[in-house]
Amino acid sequence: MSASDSVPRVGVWLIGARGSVATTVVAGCAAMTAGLHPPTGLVTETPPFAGSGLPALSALVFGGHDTVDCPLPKRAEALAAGGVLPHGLPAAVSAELTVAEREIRPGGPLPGDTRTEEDLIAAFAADIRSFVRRGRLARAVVVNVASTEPAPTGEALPPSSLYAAAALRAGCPYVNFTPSTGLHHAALARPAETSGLPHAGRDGKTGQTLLRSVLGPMFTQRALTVRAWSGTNLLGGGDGASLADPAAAAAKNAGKERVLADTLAGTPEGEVHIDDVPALGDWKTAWDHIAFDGFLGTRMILQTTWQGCDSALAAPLVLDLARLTARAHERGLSGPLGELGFYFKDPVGPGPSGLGEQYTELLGFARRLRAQPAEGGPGGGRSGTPAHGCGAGEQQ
């Protein structure tokens, strides 16, 4: 057995595996593993996480589901042409992109699909189990990076919940990096609770809300009264197109507004508007206009502008979450991982809303992952149920 074969490999099963975020995740991981680029943006590569037992970037294996058929190498070339990936990177990591492309399976439901919810969940779970067996993986984490879907209006499971149910059935930890329903559907509450699996989410905090989670506590801690907080987002790409649907935009905005409500102890006037601007591609601009009162009622204004590349902001967080959740699964932790709220607009489980406090909790989680397993068990499982099942033996 070679040295590389002796290192346990960990799967990252991406929902929306041919989208911009997923493509950037795969290409970026390959680039860092090859030493072509430093791990900028990966919190798990900073000193506090040394010794936490996280899987190495070189140990990650990628696959996933998607409903589109544009191959990953071609998608990467398009992202490089748009300035999202460095020029020449798709060619440098073409082998890794091709390997991941071979592990992508058709998602659903597609137009005209006659399969029942049970049929779809069973098919998706079988794809994930086959991925684990085929790659001889120690475990796999399912991460939803597909485009935002509208909130469900009936009892039927939306696509994000079908994939989440499949993750549970395959025995895999689940991370929802989107505002979509996922495990939040009432029908999945009991299966999630009894699965013995860790899960995290919801809606990755990459730009405007990241800034809000810093500024909100600042106003509160300095005893400044915020009268109004309004925002506008201009974005293109697949996310811009999906958020042109008012129902999908409402699901996205809920997390942005919740951060203010939690950090300001009340909801100020104002709301967030999202505009689809296809010409922006994978780039986005977010403006915030904050009206607040100072000493003796003096009225003041703070305005911020955030311009960023959504995929480049999201990809390192996805890698962080996959590594942290895989390690939590290895340690036998189960249930919502509230300590990962640092990464989300709408975290599962209890925890603070301010970024500084969330970071402190994340560092505590890193120390917890370093701890030795409890005697007589897999170690530290919250529900007392060992993690199981996912071991060896849509478009963004």
The other form holds:
There are 4 protein chains.
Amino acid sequence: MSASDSVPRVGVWLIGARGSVATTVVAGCAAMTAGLHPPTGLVTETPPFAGSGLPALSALVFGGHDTVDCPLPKRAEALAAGGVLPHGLPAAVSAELTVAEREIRPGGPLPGDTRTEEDLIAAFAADIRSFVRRGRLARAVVVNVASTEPAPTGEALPPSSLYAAAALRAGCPYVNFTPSTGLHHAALARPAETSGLPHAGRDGKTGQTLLRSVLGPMFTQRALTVRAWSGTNLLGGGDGASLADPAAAAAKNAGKERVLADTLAGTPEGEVHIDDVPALGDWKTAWDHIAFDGFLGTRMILQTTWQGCDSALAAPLVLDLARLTARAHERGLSGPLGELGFYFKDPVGPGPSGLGEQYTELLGFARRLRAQPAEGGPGGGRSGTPAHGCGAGEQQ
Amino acid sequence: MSASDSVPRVGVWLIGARGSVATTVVAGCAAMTAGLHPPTGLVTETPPFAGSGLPALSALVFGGHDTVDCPLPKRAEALAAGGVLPHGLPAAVSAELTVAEREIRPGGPLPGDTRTEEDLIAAFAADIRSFVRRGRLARAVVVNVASTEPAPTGEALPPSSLYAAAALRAGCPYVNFTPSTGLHHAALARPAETSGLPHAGRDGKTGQTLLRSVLGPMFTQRALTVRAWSGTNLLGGGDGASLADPAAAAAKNAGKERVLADTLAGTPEGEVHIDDVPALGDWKTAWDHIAFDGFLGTRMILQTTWQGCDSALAAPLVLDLARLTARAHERGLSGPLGELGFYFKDPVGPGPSGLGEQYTELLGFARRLRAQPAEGGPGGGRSGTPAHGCGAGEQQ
Amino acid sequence: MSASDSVPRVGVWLIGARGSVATTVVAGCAAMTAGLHPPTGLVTETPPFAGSGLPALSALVFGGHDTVDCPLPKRAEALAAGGVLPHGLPAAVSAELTVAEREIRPGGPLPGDTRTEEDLIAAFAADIRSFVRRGRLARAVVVNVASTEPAPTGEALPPSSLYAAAALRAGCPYVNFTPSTGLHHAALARPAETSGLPHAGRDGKTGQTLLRSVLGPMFTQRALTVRAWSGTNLLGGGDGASLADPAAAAAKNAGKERVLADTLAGTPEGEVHIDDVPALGDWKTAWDHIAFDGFLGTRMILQTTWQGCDSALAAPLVLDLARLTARAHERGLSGPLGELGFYFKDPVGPGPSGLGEQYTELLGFARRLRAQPAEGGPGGGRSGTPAHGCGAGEQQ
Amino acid sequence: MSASDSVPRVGVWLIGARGSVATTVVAGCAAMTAGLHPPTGLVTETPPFAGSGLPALSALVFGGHDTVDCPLPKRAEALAAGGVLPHGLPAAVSAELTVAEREIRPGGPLPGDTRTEEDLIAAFAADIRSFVRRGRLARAVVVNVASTEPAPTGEALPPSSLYAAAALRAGCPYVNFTPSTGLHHAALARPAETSGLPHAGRDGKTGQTLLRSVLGPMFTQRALTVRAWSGTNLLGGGDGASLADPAAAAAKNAGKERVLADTLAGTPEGEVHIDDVPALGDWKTAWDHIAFDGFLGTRMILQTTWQGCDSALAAPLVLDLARLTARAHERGLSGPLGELGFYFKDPVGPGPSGLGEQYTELLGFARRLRAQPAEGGPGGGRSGTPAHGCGAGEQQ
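So the form predicted alone is up there; where is the form predicted together with another copy of the chain?
Full complex below, order starting with the chain above.
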């Protein structure tokens, strides 16, 4: 991971930097850079993205905010003990984990914190700018991978929105990998629009909803009538506990249901449950039961059971998004990146809902990112002069 | 179903005309025409096909070959008793079943039949021509929905190929909805090519393979590595019994495996079993178990269980194919209709393997079928002069 | 069903007499008596019960209370249309359905009913006594098969308890096949005890819990540690709707959890969901996910999916219970019949929780019911002179 | 594991001593003795067995035959890498693995071996006797945990029977944990009978069949008619490969089907498949699909999916059997131990087939093993003087 000074380095600032997803992102990036593992699950390492000018994995530098103290190397050991990371990996990449750990700053607000929203945003933005400056980074992308927060009830900015506002202020693209509010707050609509920064979200599509986004179109394309689509998710880890909060679960489920509503003709009957089952650790089981009508009203059933590791499903998507969004920033793109709907349950901007069409859009985006070095045309900017360098053109 | 004389009527000649699928096709077409059931499962009744000039359901006339004697109305009663057709439907459409029954001719060869291949082809072709002539049909499409036959071992034409040859000789488009040989025989390659007729096949994609054709691309698009894909099918009915023959099962499985090989990078481990379970009647259960690797080699599992009624899944696709192929014939298209890969496990001609892309191709085909208004009325060609009228330009 | 006058006839008074379960009970009893169907699902028709002196199926006479109006023959037609009853059965047993329909009396209280609890109990008891008298029945058993009611919050008797009190007052044994309160109310403890009547309950064990009662002991006997047992039930019909009420669901789930707590060492993690999915009609799907530890803490998983028809599962058990309880009454048994725990999620009285041991207890009960005609010992009474004839020794 | 000289030590001689099961047995016994893991899965460590006089886990000494060379410590590392053993365990118990490794002798016959059956039996018996003598063991039990061999076709003794004969000759009780022939060979019937030694088998009931032995009785006790019971097993490891041999699979399936035939009224339709899926390693997935009829012939379905680690399921049962059989030997029991049917798919001797009744029999056996120190009657023997000490009263 020792990128020479001649290759521009790109920062990835993780909100929730000591969580399972973030730890897997940092450890996994180091493992792939060291050649210990193939890039399974990284869409951006497949051939269609070869010429898109994405930052190399070895050029990524990690830091972030978190409110918990457990250092990354220790957290990685715990994940390895639970089977989420391969045994031996934490030791093999302990240097990189330690480097990232040094770049983690206290998040907030914790109970008792008396700072105003403005104080918090300013402090967070200063942390991010300092990260960029000290690392001599060409740019940094802020990615929210923190636990899902309850849907906000009043006008106050929830924490995810404070961090999102800090990203804007620090001049950094923003990706919301969770169903939390982030930039989706009325108070942030205008700053987001005027920032000239690209942003993406919301709520990474990692398991049950990924499946739904290919099965929904199948039923529709075959003119089969889905009458009821029911689902149960069992998961432990921090995510299970935070989603046991009905308000957080409601936020999550909205995204799941949007996929069905968008890919099927009409919303079928059926509920989605999210159960906290600590015994499952970071492993998630999702059962879906789909009752549909065929020809002449014949009743048929499809059931799916998905058993996956949430962190391992999320981490490569986070790396994909950080690279794509960083490159979009470099190319001068701004506003909601609707072409990244492939990655999200509840995508920003217009776009198709079926995975196949979303993949086609993503390939189009990959082509759009290709450099036209001499021109400086749309999305160009002079070579070597990032359109919106963090630390340079800071919005305040 | 009383199409006035001014609307050209189109024949659907079914090989296996007294089987479950054929009976469901005939009864279902009558039920929809009478407004008893909505066209669930018929892709050709969805908006994108509205302007394609397809023959109306009410314009379809049925006949066919079969080697069994059980008359269609009785067969329909048996299907209703087994829950495949709605109760009351056989009585409601008994007139249409009786009309179709009268158009069924003895198939063959049965054991002891001493006729030569040429004799059989000539006899079958004469049956088809007579059907077209007596019914004053604009054209007829021959569709094979008979039980799967074992893969042929010698040079002799298997029954499915005799019927396919008869279709060519009678000047009719041919659709092979089964994995049997049909036109896929060396001896028929040249006649098919010179016939100027369109044909489609092979092996309708109704359940497990339908699912595989959306799940396979999902894994590939997400860069997840499928290590093993195992499947078990339980089915009763005639299909279960005929597929209990290992040679027939081998023919069927080849199509299923082709979908995986084409949509995944490399062929995964795993077998496919087809069990005859008479207790299940016409209902089929397919269980798939997919072991895949995610980020850093994490092992994950997806399982699917599909419980469907094979006849109800197949019948609307047969109607779709008959309409699309009849219209293709009318528009003068010839040769393998690769754009119908959406319907098949083992499609003729080149084309994508993922369902989404196949659907896109199908929509393109629907546009291609649209009339070119300057040339003649809607449906193209000079009115009343089919491009390749059966009974007129018969190839012999 | 033409029992001659010499064979004593036994009444079955159903609370919820026009519901799915009751309709299936009446139609099914008639079908078996007429020889139209074998007694699948009736434990009391198996050899171990041959000599227990149970009333013949042909000796059973049905009546009951209900608050809905749809007559039994019409209700049976609806069930046949939904696949719950065989097609043709309602017509074949319409005479018996009509006879039972005539014996159904209005239940209550409906909104606006101003009668006191005492009024209602007296009215219900009078209905039952009248049924016994007019039918010249040797005795009658009252069985609650009504929709689950919410757990009561105050001191008022819920409807199920009013009916239970009426059964006691009419001198009839009482069976609670639902999780509703019934006799489990403090105000009924003393009357139940002094009545000298046998009673059984609570909450028929028809599907998911039946499975749990064999799987729980398996884990315990093999010294495997169950860490989490999660379940989701999807069901339509009236039951789905009434259990969508969280209070009713809570009543139901208590029984399910009792089985786990009693058969496993400690209560595992995990929740149980009951979803109302009207599209499923009377069909129920129950998915269970069991995470357990094996040797050296190895994590393993068992999943079960149960797809059944609730009415068809419940009806034979209701007939079993009516026959067993009627005979127990005849033999002079009184109080909670703990040996019937085989049938219940939440059995009255002490007894084992595993199905195997419960079956052993049931076989012992079958032996205990055998007549010792000359003796008149415990549970004896002179032959032909019922110990507690309804209509004779009524408690008031 | 340093049992003092005053406690008699008991040998466990494993056929297939370097396989997954054997390695898990040795490592697991050491781990429990050292207090590293609780005895999950060991039935003999539950309270009902407390007074049965079983040898302590710390008194067990391991050795055996194998034809492969990979030493136990290395094999244990491989199992830990595959998640079968806990990480860190091989290192923690390396001393005990090394001790056992020293007691493993070459098995056979390998291709090219020219020794006669008599030569082989004599050599194997000498190995066992030497193990007992050098270890000053009170006795040793021979347990076959080798890969399943094909069903024998001629009169020659298959390897499993050579080892079984050697056990008899060395005066040791014999347990066949596999479906291989072992003592079930005509030529061994008489020696087994005259040996006066206890023996147990055949084919450990670890997963799918364990489930079947509780589900089969459930259907029977509830008078439900099972129409079809189909199953598919996916497994990698050595077992998957050896069972991909149809002859070996046939041997395995016979046991599975026996459980259904014995617990259900009649043998249902349905097949059992065993697929070799190397990607699954030592993990096994078993899917069962059970079609059954309820009341009035209503069709219902139960499906189960069992995901377990075969070695972890087998190892505690092997320890149980070694302890129980050693104690039976000490108590002078001889012949087939039918009361151990709880552990086997295809038990020796008469006995019930349902797991619940088998457990009851096992508890009776535990009581029977309790010492009656003063008596000396059958099963007694003078205290401290084993009835059939290996190395003393050797049969030759």
